[in-house]
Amino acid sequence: MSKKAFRPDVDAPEWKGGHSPYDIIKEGSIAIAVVLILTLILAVVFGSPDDPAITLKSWSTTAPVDFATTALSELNGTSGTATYGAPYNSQNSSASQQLGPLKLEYWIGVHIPINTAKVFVINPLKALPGQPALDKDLAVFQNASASAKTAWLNNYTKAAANMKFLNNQVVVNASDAGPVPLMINDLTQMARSGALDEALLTGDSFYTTDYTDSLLFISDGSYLGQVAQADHLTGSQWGMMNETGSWPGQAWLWLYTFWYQVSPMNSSSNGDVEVLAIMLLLTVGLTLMPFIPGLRSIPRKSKVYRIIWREHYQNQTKD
């Protein structure tokens, strides 16, 4: 540093002043004790939330019409998951979120393939034992031509706008809907018995820790969102920062969730990836702050450091 000019935002002066005694181990021990006591107090006073998970059983029992309508959307390929695109299924690129010209999601492609009609509806129904009528209808459905399937599904979907749940049965006044009414009704019964939870989870293996199928199915319905709304957890309610009840959530994401409140991200179909990109950019900026002329002078110019080191500067003026 001998000849080069001193840069106050990059270089630090050499300390020629005094030192005071400092017991790092004692300070650390006290700090741990204080945090532990504070944690105990907060845990006693506020506790923590633990609302039980929603199951396909609880959902279809509480809101059978919402369940059956969602099941239909999985079967006719109109649900959120069915039309998602990568990583769940191949759709044209417009189904995926993109960042300007970057179609990251689409380019990386399908890695968790899910055919909703098969995985959420047909395969679980096939697993039901001792249902000759259902087995026959499933065979009819699977062997039917594409146009026949489309016609049945369209007829049923139109009538399903007035779907009711009466005497424990899904009631839709559809004519010419082929095997669809039985399939939707039986899947609803299966869900209400709890068997669908099992089937989606243990479809491929006994040991399982992957809830992708069940969670996607549940999140395609309106029920999950209604429960969340009642607990003020949705995006437009700054939901990321809350947990159920009045517990704090990820409060450190306040800036992240802020961007969801402003245009164009609050209405853009690419909102998620746009917000992610903004935050990445800001984070990289903050990380490289020591190397960015101008920005790195803000701390010095703001003079906040004078409060932090006020004793030091007071002593300096005394000298």
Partner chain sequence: MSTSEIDRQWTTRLRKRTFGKLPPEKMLPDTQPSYVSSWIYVFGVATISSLVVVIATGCVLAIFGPAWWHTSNVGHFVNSMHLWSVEIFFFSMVIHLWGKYFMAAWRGGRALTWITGMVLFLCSIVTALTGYVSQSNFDSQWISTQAKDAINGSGGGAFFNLLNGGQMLMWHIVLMPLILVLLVGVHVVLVRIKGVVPPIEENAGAVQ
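What does the same protein look like in the form predicted alone, given that the last one was the form predicted together with its partner chain?
Next comes a single chain, given without company.
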């Protein structure tokens, strides 16, 4: 049987040089100890700030007009979530996230159904105890015809352009708005008390860790974007890499965030899917590199190994 030919990119050559003793347990223990000490010291000196989470309570307390305006958009069905489409609803006939002709979000369909008027406004208000006037107005609103609801919402929406928050009350000079003013004002008060956060977290399971509803509500307003802008966390500021403020973030995310800064991803409504597709291709290419002729030869032909093992090759030259 003939000897199999040596393949430089696949086969490892037999080492015929010398050997030196090496205590990997000792060296590893020292390395771990040094890294642990440095990590603790650097964490104390340069630790990033632990900013409190943005909640419906903090949002409505800091920017009550923005909260009330967003609540109105949830009620009249004009918010980002209300018009997004799958997976939340079927209001958008064209997929918001698609890759070429592939409408990815519709492959799964509406699997997190959200009627923003009911989920974000009506149902939480119905959960408030001891509110006879509110209960009466909610019944009026729910039993009203579609045309009556539309008229009330349109009248209130027009007047809401001059919305103010005075004496802890949402003030809108709207006429013929039916029960809408009381609903928006009471929801704002509910949010400022913290009760709305709890109402949107209540679920069927024992653990209430699903923040989907509250996060969608917050993201529909402008307050979250303003906070992100101030803390340098928006996409144009490479926000996925940053900690809050001027603190450095996860540098290993640069490859992912880089694609959001170049065309067409920086202006595409499908940017998330396009970046995901690029990263999947790069990951597959990296995984299959040992099997791709040409690519697998780069380390050997570039002789980068001589830099990594430069001490060995220096000694070899001396010999």
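Here the rigid core means the biggest group of C-alpha atoms that line up within 1.5 Å when the two forms are laid on top of each other. Positions refer to the first chain, counted from 1. As the structure is a computational prediction, the values presented were derived from the model and not from experiment.
Visitor: Quick one: core overlaid, is D23 moving 2 Å or more at the Cα between these two forms?
Guide: No, the C-alpha moves less than 2 Å.
Visitor: In Å, how large is the C-alpha displacement of G178 between these two forms after the rigid core is aligned?
Guide: Value for G178 between these two forms: 2.4 Å of C-alpha shift.
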